[in-house]
Amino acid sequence: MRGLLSAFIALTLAAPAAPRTAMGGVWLFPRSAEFPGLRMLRLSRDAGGWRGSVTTDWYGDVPMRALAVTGGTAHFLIDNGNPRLPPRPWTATIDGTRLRVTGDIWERHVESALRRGTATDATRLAFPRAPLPAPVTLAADGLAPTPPMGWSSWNRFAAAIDDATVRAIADHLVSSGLRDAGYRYVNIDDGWQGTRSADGAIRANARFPNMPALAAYVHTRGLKLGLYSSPGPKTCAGFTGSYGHVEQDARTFAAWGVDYLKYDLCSGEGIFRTAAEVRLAYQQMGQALRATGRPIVYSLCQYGRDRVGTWGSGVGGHLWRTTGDIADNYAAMAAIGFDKDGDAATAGPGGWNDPDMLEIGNGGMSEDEYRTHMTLWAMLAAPLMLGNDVRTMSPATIALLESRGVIAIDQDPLGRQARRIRKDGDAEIWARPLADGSVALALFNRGTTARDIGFTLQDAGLARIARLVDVWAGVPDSPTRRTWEIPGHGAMLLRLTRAP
């Protein structure tokens, strides 16, 4: 979950925090433009001295280096994620009940593009310890036999989403033909939550006056409704999370008619201290959703840590994020799609690697770059969740999103994720076996200028080719052709039928 939100995430719950020194503890950052993607700071002191780390969306827990604490001030260095750039100096100072932090923070995924942070406050997290379940392995339930397809609100609307917008999005998914192309889920991300009633039941905020009625509206259009929550007390945007109410929230979601849940770690990072606890927190919701008896697709969002593909299905998940959040620029999309695509061996029918939502149509990339985006996600057997405003799509955007040949590769029932076969400088060749015995082959140009890229029969794993189709054009080409000119940041997608 990303966001440039100004609200502080103040988590002050009933039980007192354990005794600590003035600076010690877990501190939660607000969402701010000065520190994008920054979540949490931890400081603790033991017999060996002070230790600390900073948690970011993009790099997880980053240890503090050269940490020195004097009184109420800490000085330390933080790596910016680029090995060619030096660590950046930060300072944290107690300021009343908050920790005032200054320093440099990096722009996500863009090498050497540092954003100077001015100052921001972190609020100390205090929490009671809610029980976690004993570890179990949940059996497959038959949901998500192919990667889920639909729309999600966050990339375009962030937390500024409401009932009327969701209804209009549902209408346009139908009228544009995208529903019939396979985009069936209408997912409300962060920002729908209100407070809890006296009995603890979660309520939607005033922008969503009747969630069951909204679900019914979506269902009557042949679509399904998704919601968002967190295993922590607060979501990434500072709304009410499911901590301490997991089973109760699952029952509420089912009663409302929800068909999909994205579960974002967010403030849970300050509560679940070990990888094992995080797994159990996700298992708890997985069990709770199963117990409702309603089929609900379960999306795990813990940023690809702890080899999530090896245990995601076992806690009830049907898809799991492999990375931090995407952004609407080629560098961010390419860094995720090419380099943080998850372990192909752990994905397949019922459980998918999720490189995050699509940015196509949001305006930050060229048509060639968006074609690469869609091609890469289809080759990865990735969930296809639209992140744009479908009410204002251009014909070019619709053509990219509803290409039946590309979608057929993404939704191929064999469910085998593509692998990088060969890399030659900026040229990459990826291959994916398909259920009918054919092969999807993608030629990518990661450079900025056009170049010829060719493949061999060995790249495709075929002895002979009977038929070669240019998938984006939707037309066959000569089965003997091997080379194409690919524009900068562009892609060619081929479907190759093996000869008998």
The other form holds:
Amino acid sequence: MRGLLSAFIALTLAAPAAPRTAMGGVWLFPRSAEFPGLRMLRLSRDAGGWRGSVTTDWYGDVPMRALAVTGGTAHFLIDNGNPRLPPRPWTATIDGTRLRVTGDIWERHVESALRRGTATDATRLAFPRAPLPAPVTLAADGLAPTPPMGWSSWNRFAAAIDDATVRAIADHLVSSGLRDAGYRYVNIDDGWQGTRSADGAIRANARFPNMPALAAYVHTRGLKLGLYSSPGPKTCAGFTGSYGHVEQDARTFAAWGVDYLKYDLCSGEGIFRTAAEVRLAYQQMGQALRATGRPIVYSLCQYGRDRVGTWGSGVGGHLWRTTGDIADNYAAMAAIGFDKDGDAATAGPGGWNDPDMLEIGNGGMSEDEYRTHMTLWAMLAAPLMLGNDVRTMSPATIALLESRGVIAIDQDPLGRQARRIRKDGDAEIWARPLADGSVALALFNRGTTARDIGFTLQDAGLARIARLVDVWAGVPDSPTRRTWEIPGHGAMLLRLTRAP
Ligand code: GLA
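Form predicted alone already given; the form predicted in complex with alpha-D-galactopyranose (GLA) follows:
Below, the chain from earlier opens the complete complex, with every other chain and molecule after it.
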């Protein structure tokens, strides 16, 4: 018996490490011409079975659909957020210690640009465990009493961003009047990071030769500087993340004069396996930022999972993404704004649902569609982060971004996010109570042809309307008017004043 047992133990010890869910993990793709735009693939297995996602430049982070894993091969569908373009089948296969992936991408979500890619050289992220803090709930710190407003580099520049461009953007935020309209944060998203020094301190890459000088430049223009990092070892675009250096990075950011941090889960997903661990990873940076003593707005980006609105404030967050990445087309924008805009009940002064940055001015939508985008974000009390090149804006884009009446609704101090109060086919009515007792009402036409949309006093929750303002036109209309013709994909925004 004893002989049998020791033989069994010897066998067990000698056996090669089990092919432990061999496909599971976070797989990073080096940038290559083999499959441009492919960044990362994640696969994990829990009691509910396998799940995974693929991150690309074109689609952001997209969940795998119809995922089937057999042996060393995973088959799944990748959806692109555009109903005109069907999901495409992908395959991932273990090839020794590497992962080979084949799939199709609709580049830029454009029908004519279907590209088939194969990447053979993904490597698995493997890192030692760094400790997480004990759970605490941080008290509100008074930052972000209204949704943060500013500009972010990602939607327009992706990782191709540099010091000179950021300075020029800051200059144009001032000269265009956007700063004075409220857009204060100049946020450098992914792509600024270089390597760590011998003592572990994060350094910017060669495109950002002097981050403190850049912060000073931005500050002297009455603006604030934002940066981006990840709780994982790599950011979504493959740059250095804060894993294992959380407190050190927070101190570095504060010393540089940073006023805003977007913290994007990315490769952290392969390390923090449960919702509780992800929360602690976010809490760790929240505490680290607080410990610096510098007021730093903290933007959580874990794509709206695990009811983030219920814990985002408690980890020190001032805004939290409610969704995967936006794209510059109506279908993607509408899918987020109408349906992935977060739990209204969890948002308010100090902590906001973030349906992602604006695409207005990037060219992929019509003017009516961009007006809908801005109207929706204002109704949702969403952070307004410009995602365009403000150095080259058309007058129409400026008009959409600078409308004082629309911004006033977004920034209303009551901070109550709108709710959909009626949906009738393609017609939707959303309402938002405002601090002065008036009501913002938005009429949306999600169809492609113009139609009349009307509201009732009941919709508005008012017994009588004293004053009715067409917010985009900036002029009062008759307080008894109830119906407007709304163009396809268009919106009407009204501000209704209660009769005394
Ligand atoms: C993720 C985020 C985006 C952007 C990119 C940068 O996809 O959701 O908003 O920050 O990473 O790589």
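For clarity, every value in this text was computed on a predicted model and none was experimentally measured. Residue numbers count along the first chain shown, from 1. Here, rigid core means the biggest group of C-alpha atoms that superpose within 1.5 Å across both forms.
Annotation for G142: C-alpha shift under 2 angstroms between these two forms, rigid core superposed.
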